[in-house]
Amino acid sequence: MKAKASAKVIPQYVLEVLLRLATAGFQGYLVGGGPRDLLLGRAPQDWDVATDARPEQVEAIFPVTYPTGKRYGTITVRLGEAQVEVTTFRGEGPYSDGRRPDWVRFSATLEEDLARRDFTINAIAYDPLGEVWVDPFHGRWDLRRRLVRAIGEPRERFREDGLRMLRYFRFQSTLGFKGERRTMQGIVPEWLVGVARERIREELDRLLLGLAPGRALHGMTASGLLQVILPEVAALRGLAQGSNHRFDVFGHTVAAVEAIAPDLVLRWAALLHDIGKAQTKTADERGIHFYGHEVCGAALARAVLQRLACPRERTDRVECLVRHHMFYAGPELTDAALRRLAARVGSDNLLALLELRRADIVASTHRYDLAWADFYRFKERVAALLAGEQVFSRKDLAINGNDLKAVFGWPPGPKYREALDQLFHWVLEDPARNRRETLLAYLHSLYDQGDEQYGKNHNGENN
C-alpha cells in the first residue's frame, strides 16, 4: 500500500477548495472515506474536508455555500456544479439519541477531531497539498492488516451511535476486510434498537452489495446483530435441509447471496428466497420438507422490507421473485406454461428468476450436473422466448378498449376487462393469434349474440 496518494486522483474542485482555505491562513485536510479509499487505491465517491476555520470563516471564504449542519459545524460549498462538505475540527460530547452529540465543541486541533470517529480506518487524514498523512491512531497499518477496529473502546463508540455496529460488519463486506475481535466483542445488538429503519436499512443496502456479503452475515449472527434487524433470517440457522443439500437452510441463503449478480433487487431476493422455510417445515418417512415455503416466504419478504421502509418498486419485485423462484423449469413444461410465467412475473422479473435459479442451484445441490442441464436448457427457452413476439400483459395486445368501443358500440364497464382477459389468455397459448383482425374476430365469435341488449342496459335503456 502506497503511503502517498497522486493528487492527479483529487478533482480540482475539491484541490481548489483545500487551496482556498490555505490561502486564508486555515488547515484543510481530506477526512473519512476519501484518505482510506486513496490507499486503497480505489476511486473515492466522496471528499469531505476537516478545517481549523469556524463555520462563519468557511462562508465568509466562499462566495457560495449552504448552512446544511451549521450547528455542528459542517458548511457545503459550492464551486461550479460541484459541492463539498467542509467541517470544523470538533469536539462532541454525549449521544443521548444515539445518532447525534448533544453538543459540538469546536476544537483547534485535528487529533481531537478525528478521535470522535467511528473506525481507525476512517481516521485517516491528509493534506494533498503538502502530501502530509495525519494518522493517529494507526488506521494505515489496520488497511494493511485488512481489520476493521474501533477507536479506543468499541462499546464507547457503539453507544454513541448503535449504527456503528452495523456498519463496522458492512465495512467488512464492502472492503473484504475482517472485523477486529475485541470490537465484535463491544457490539450490545439492543443499541441498534432506537436507530431509524431508513439508516439500518442503508447500511444493509451497502453490505448486500459488497465483496464478502457472506462475512458479515455469518458475524451479524454470531454477534447477535441480525436476530434484532431481520429476525426471519436468523431463524434459518440451524435448520436442516437434508442429505442432498451441503448447508443448513441458513448457510444455503449467504451462500446464494454471495453467488447472486451484485444488484440490490437480486441480493435482496437471495437473502430472504427461503425465509418462509423456518414457518413450513414438515417431515416424515420420505424427509424434509418445505411444502408451501416460497407462499409463505413472499408474505415474510413483504413485511421485512416494509419495516425497513424499502422503496415500493424494490419491495413489490423481491416479493414477486421469492413467491415464484420456485417455478418448474423441466423439460415437460409447455411453450404456453413458459408464457404464462412470463405473464404472471413480467420479462424483467423472468430474468432476475433466471438469475436467483442459477445462485440457488450454485448454493444448494450436490447434483451439479442435472441441476444444471435442466437450467440451461430453461435459459434458452427464455432467450428464444424473449427474442420472439412478447405477450406478456393485456397492454401487448393488438387491441385495447378503445377498439371495443369503436368496433362493438360496447360503453366503459366490467365487460371491457372481461373481453381483455379472454384475449390475453388466448394468446398466451399462440402469440401468432396477436393480430387485430384476428383478436376481433375471436371477440365476435364469443360475444355477437346479445351484445346489443347488453349495451342497451349499460346506457341505462329499458332500466
Contents of the next structure:
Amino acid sequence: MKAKASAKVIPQYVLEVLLRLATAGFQGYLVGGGPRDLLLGRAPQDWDVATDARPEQVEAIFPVTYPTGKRYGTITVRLGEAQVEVTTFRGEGPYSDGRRPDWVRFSATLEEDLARRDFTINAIAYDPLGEVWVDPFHGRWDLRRRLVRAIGEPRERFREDGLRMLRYFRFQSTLGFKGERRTMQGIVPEWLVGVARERIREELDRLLLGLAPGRALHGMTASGLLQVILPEVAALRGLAQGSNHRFDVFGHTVAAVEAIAPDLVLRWAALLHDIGKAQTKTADERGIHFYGHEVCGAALARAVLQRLACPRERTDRVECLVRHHMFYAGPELTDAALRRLAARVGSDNLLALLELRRADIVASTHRYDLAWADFYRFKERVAALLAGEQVFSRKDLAINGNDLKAVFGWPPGPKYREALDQLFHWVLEDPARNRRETLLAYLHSLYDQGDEQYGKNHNGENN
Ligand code: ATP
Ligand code: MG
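Given the form predicted alone above, produce the structure of the same protein in the form predicted in complex with adenosine-5'-triphosphate.
Every component of the complex follows; first up is the chain already shown.
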C-alpha cells in the first residue's frame, strides 16, 4: 500500500497523539477525511483520531484538552500550536428524529464505530504507527472506482440522518466522484425537512466550493433534493431563454457556478444571480424578456440566504451582486456612471461583479466576441478607477461634518448629511473636485444666499 509514502504527510503532532495513546495502552486510528485524502494524495483538512480510550481517559493522558463534544465522545487535544479531535469509538442507538441518535455508547469497537459512518470512503481507519489499515466496507476500492457509496442500506441511513443525502452530493462535488446508483435510489427528499439549516448550509457551502458543483447540482435536481432545499433555483429548470443562449436558465446557472472563481460569495452569487427570472419572464415579437429580474432576484436571494442562516455580511454581498449583475459595461458607459456604480457597491463588490460578469458570459451566449470586447475594456476602466483617487463613500470626501461645523456653524440637524450627500454626488461627476477648498467653495455657492442665520462663521479657524 501507500502507507510508507503517506506517513511522511501525516504531521508530527498527529503521530505524537497516537503515540501517547499507544503508550497508555489504548488503540488510536486516523479516521474520516484524513485516511481518505491521504489515499487520494490530497491534503486533508483536519485529522480526526478514534480511540477506545474514554473521554475522561483522553483528558487524563494529555495535559491540555477541551471538552468540545464530550457528550458525543469528542475531546480536542492541544499539542503546542496544533489541535486534534480525539473521539471515543461510538456505537449508536436508533435515530427517532432523523437528526441524531437516541443514545451513544462508548464501549464500542473500531468496527462498530466505522459502521455508523456515512460512506465507505469515509469509513477507512489507518494506524500509521503499526501501518495497519482497517477497511471493512471496501472504501479503498470505492476510492479507486471514484464512487460515493452509502454504508449498509441507503434508505435506512438517510432516514436516520437526512443530512447524509446532501453529503452524498457534497462529496461528489468536492472529490469529483460519481454517486452510486443504489445509494441515489435511497434518497427521500422530505427527510431533509427537519435538519438544522446551519448544517444544510455548511454542506451546501462545501458543495459549491468543490471541484464538480455542476454534477452535484444536476444530481440534486434529479433526486428532488434541490426542490426541497432551494426551490427558487429548482424553478429555473426548463425555463427557456432566447435563441442565442446555450442552456435553459438552470443549465446556465450551473455553468456560471462552475465558471466562477471558487469563493463562497461568488459561488452563491452565481447560483442565485438569475433566480428572479422564473417570476419575471415575458415574451413579445422581439423575443423573451426578464425585465427587472435582478431586482426581484436580489430580494429572493436575501430570503434564501436568511432562511439558510447565512452570515449577514455574506448575505448582504450576495444580494448586492445579484441586484447589480446586469450592470452596463459597454462603450457608452460614462466615467461618472462607472464611479456611481463603484460608489454604490464598494470596491470589493465591483471586482466581484466583474468576475460574475465573466462567468455569466462563459455560461451563456454564443456571441463571445462582442461580450468579451466590452468586458475587457470595462475591466481596464475598473483597474484605472481603483488605481486612482477613489471616492466610494461620504467618508472619502476631503471634508467632514466637523469641517462643516467649523466653517458654517450650523446647529446639529439633517443639514450636515444633506450637504455631504450633495458634495458626494458632485464629486462622483469629477473626482478632481475632491479638494477641501474646491468643496468649500461649492458649498458656499450653494448655501450662502438667503442663509444668513448660519453664516456667522465663514472665516472659521480651520479655513
Ligand atoms: P472534509 O475533509 O471535507 O472535512 P470529512 O470526511 O472530514 O470531509 P466531516 O464532515 O468533517 O467530513 O466528517 C468527518 C467524518 O465523520 C466523516 O468522514 C464521516 O466518517 C463521519 N460523518 C460526518 N458526518 C456524518 C453523518 N452525518 N453521518 C455519518 N457519518 C458522518
Ligand atoms: Mg473533516
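Numbering follows the first chain given and starts at 1. No experiment lies behind these values; they were computed from the predicted model shown. Note that the rigid core is defined as the largest set of C-alphas that superpose within 1.5 Å between two forms.
In this overlay on the rigid core, residue 53 has a C-alpha that sits 2 Å or more away from its partner position between the two forms. Positional change of residue 83 between the two forms reaches 2 Å or more at the C-alpha, relative to the superposed core.
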